[in-house]
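Presented below, as structure tokens, is a lone chain in the form predicted alone.
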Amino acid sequence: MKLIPTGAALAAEITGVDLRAITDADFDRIHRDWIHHLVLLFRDQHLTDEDLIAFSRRFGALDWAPVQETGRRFVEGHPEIYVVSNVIENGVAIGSLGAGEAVWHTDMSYIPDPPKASMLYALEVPPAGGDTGFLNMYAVYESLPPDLKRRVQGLQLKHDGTYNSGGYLRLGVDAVDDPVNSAGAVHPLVCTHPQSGRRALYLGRRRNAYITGLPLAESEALLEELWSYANRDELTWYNRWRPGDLVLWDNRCTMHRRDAFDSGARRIMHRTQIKGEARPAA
């Protein structure tokens, strides 16, 4: 195996590895590189759903995928697989999130114990668009001025459970645009990574977010200020997908988003998520 850092604020590519046939020593190295670089890219993989699940389980127990907007499970017999796709077959969407932009977010931060990691495997990709960006939330926290770091220390943020990152209403949830009363889980705004020991800003996503205990106007103003530090290109890395790409990222210290693409093109990705735990406060 060879590690090739991207040169950006996060992420590295690992070459010379077939994820269907790695040793325990290979996995230990991959795990160390993942903790250090936050995001890992493996190109030219040839994985079945069973292979993807087996590699994912090396990192821990897996979450079952959320039910898609239509109420259907995604892959028969593999509840761990979440399909991200715009493809329609026989009038029914085979996956979720369509072809539009997916805004900056952290996966499933609206539940009490969010997944610690996600993997996305590319089966079909459009000729242009649909790139996925990743944001280093250690670097975002470290970029805050000292007075702002002091302000956010000890604060709790409610992560909205009403809408997904594509803007679609989650199944079984009423449409609510009141941040104070919308459904969601509460997590520390600043978290300490349990393995690296580093602090990260844990923003989740912007829509309906609410810093508990503050008047709504004060929460909105503080969140806008914090997001201004997160919306910085120099803290990101983007993957231009190829079929056979697998990307692994750490949900505890990154956010990600997706560019829109031509809805007439096909994009099919399979995702798994490794179970996590409540976010420890800094």
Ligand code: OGA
Contents of the next structure:
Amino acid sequence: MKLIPTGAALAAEITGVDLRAITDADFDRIHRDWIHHLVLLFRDQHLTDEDLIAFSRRFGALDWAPVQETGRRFVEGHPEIYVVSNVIENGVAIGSLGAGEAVWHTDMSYIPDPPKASMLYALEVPPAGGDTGFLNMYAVYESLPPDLKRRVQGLQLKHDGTYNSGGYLRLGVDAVDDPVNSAGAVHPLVCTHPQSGRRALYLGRRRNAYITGLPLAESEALLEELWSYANRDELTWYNRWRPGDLVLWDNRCTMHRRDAFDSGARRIMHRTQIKGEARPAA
Ligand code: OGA
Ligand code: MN
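Based on the form predicted alone presented above, generate the structure block for the form predicted together with this ligand.
Every chain and every other molecule in the complex is listed next, the one we just looked at coming first.
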């Protein structure tokens, strides 16, 4: 097993490993590297859904996948697998997020105990586009000027549960566009990572976000200011997918997004999400 840091603000590739056959010692090393690099890429894997679930379970119990936009619950027999795909079969989308852009977000932050990690396994990828970007939220926090760090200390953010990152309404939820009253979960705006002990800004996603207790206009102004520090290319790394790529990320200290791609091309990814805990305030 060999670790090759991307040289970007986060992420490393691990080569020389078949994720179907790792030892406990391999896993310990992968876990350590993941905490250190936030995102890990493993290429040329050959995983069935059972293999993907087995590797994922090494990190802890899995959350069930969110309900897809179509109302389909999950892959038959595997409630842990979330399908991200634009493919339409018999007139029905087999997965979520379509072919458009997916905006910066962390997964399932609209629940009280959001997953600590997610992993995405590429089955089919388009010839161009559909790259996934990751953003280092420790670095975003560290880049804030001291007065802004003081202002956000102790604040709580409501993370919207109305829309997913593709802009689609979540099933069974009313289309509410008022950040104060939309459904969601409240988390500390600055969190301490339980393993690394480092502070990260926890923004979740921009749409319908609301800093609780503030007048809406103040919340919006402060969020715009914070997001201006998050929208920084030099704090990102992008994966140009190949079939057989598995990318594992830490939802406690990263955000991710996806570039749009040609809707005539096929993209099929299977995701798992590892149960997390309430985010500890810094
Ligand atoms: C996800 C996600 C983006 C992508 O699976 O959580 O945001 O690139 N996917 O498919
Ligand atoms: Mn996501």
